[in-house]
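One chain follows as structure tokens, the form predicted on its own.
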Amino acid sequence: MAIASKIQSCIESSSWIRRMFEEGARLREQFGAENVYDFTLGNPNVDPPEKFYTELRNIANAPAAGIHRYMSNAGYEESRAAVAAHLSEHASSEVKAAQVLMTCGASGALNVALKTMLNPGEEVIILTPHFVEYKFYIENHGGVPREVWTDRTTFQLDVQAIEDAISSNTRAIIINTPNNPTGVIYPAEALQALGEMVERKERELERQIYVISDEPYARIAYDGHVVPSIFRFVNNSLIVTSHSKDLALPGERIGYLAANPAMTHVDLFMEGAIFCNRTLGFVNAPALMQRIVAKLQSESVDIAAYREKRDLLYENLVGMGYSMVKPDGAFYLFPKSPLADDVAFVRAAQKHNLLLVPGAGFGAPGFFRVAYCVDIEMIRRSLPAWKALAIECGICGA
């Protein structure tokens, strides 16, 4: 074997989500790019907003000295105190940069926590539809991943399989908010529930249990819609995050981990947090990034685009019978499959030069997901594409 058999294992099992975007590639050489209509990765097709290159422009033009040398593991002061700041606006709590720490996005960040928080053995619940990559971070860290169901028809949590999934074994729980894949939000209310279910759980058990919110889509919220701050619910709670699709930035990696000013021991959690990015090898965030979203802690891409798009794709595929919730936040749609093997769906949507992404690789085979954080243009020229595939599948007339 040339390379460990777990790895070896996770190769043939992990992201539906690459594996159709390179058959994107075959069918854009054999038919043109024109006429394929990849909707399976959520990369943002929009640019950074404009601050974005007056800042970036602004540190080119008069660079200070040392600009580009090491800096504490955490990150820049200026950074973590930004991010601080943002955050205590809508915490229960004032946030101090001390609690913040500079990331290699999100996917960094979730490692670090996981890392800093695990023992062998210990079990991470995560919430069903789910982000495919948590269960590779979470084994990771010897930890094991236990998946509950949200509600099956909302999307929204099941607080009571959560408790039902609860031991003494649970270290963290996982929720993704906007969520990927179903665009969904989890209300103040919701939250509330959670966190007073997590406080009687580690009563009862004598226990921390970290609650853990991924989002990065936090700032994509639709139709008046806003991502309470977990912070002001669960006091053993952490944020991570990135700036990969709220500013479009996800090549330059760029994100950060917050702790709750309430946790248990959160000077001792930061500590380990600073010390596990230092030796899980990312030693610290980009420095160029980390200055430049000091100074864009309260921008955002154009949301109003994504709606639009949104609004476009939803409206006519429900139209033509496809079912599904329609989406809070984020940048996808999470339909039912109209067959119910969905790998089959998505094999016969490429047919139709549809690329898409079955629900079984975000634990939810009978489903698939569509990302709309492409051009408004392509969207339109697929719609034929839907609509043939529709009356192939029986749920629109021709």
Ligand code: PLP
The other form holds:
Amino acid sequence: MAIASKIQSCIESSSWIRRMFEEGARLREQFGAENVYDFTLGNPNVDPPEKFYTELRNIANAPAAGIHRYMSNAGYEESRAAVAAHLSEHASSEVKAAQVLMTCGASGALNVALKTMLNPGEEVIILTPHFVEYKFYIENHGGVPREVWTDRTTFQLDVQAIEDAISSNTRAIIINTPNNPTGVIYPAEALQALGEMVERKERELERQIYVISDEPYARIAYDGHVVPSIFRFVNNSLIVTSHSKDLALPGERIGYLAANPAMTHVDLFMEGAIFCNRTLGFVNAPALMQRIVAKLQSESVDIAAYREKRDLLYENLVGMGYSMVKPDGAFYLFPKSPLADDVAFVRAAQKHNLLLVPGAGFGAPGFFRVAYCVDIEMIRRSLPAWKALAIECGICGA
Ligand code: PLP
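Same protein, the form predicted together with the ligand this time rather than the form predicted on its own?
Let's see the whole complex now, leading with the same chain.
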């Protein structure tokens, strides 16, 4: 075999993603791009805020000596301090620059966190429906993913189910709020209940269990919702995040990991994380982006534009008979599949030139994901196709 058998089987099991893209390309070719409604990708179609370009120009117009050199593996002090100041606004105690590591996106931060904490065979609890890549990241570092469903009607935390899954082999729990794919935000009371349970289990099992809060959509929250800081509720907690979504910079690979100042052995954890950032081969987060995001900690893309898209799609789909939780944040809908088989439903949708992702891809068969970080005109143009599909599936009268 030319490549590792494990990678070969990963490629095979995710080949449906490739087939979906191929089908999308075929439909565009056949019907023209404007007649194909692609809701598959969480790739923001908006531009970064104007201030991003101002800061970029400022650096390009007056490049200081050494700005392209290696720096500390943890990142620039000014960037870490800016992030720490931003996080301190919501945390219960001051976050210091020493507790922040600049990373290559939230993906980089997750991999660094997992490599730092996992011994071979230790379990990491992930909450279904979950971001596709978590399993791969956990397995990258010898860990074992353990899936636990959120509440199947609200997609909120099921703290009892998480508690039932914790064993003397559990090292971490990953939560993601606002959630991809469901769009739910976990309220303060839910995080408090989670924190109390985890800290009780830590005492009982005499081991450190981390809660890793993956928050790249934290600033994309609607209707006055705010993502409460996990640092207020769980001492052994980490925030991993990025500016891929809130500043629309996914191609620039800039994010960070922050450890709760109250974490047991926090200095040792950060020392380990900085070492892992280096030895995973990231070395350091991109220098130019670190300098820019240091100046943009209070900025975000136009959230009102995302809300308008959510409202347009949510209200129309519900009116047609689709059923779903109204999302509080992020830019996804996760409706129930009108057909019991979500893969068959996604295939039926393709016949109407609607490209969607089956829930099975998130560990949640019976649902499907719609990414609405797309042009609003495409959403409007797609509505007749949604209606025809609803009629075909029998959830809507003609
Ligand atoms: N976590 C979640 C829940 C995501 O949806 C994504 C990207 O879509 C990531 C992490 C990775 O983001 P990044 O581009 O910051 O690596």
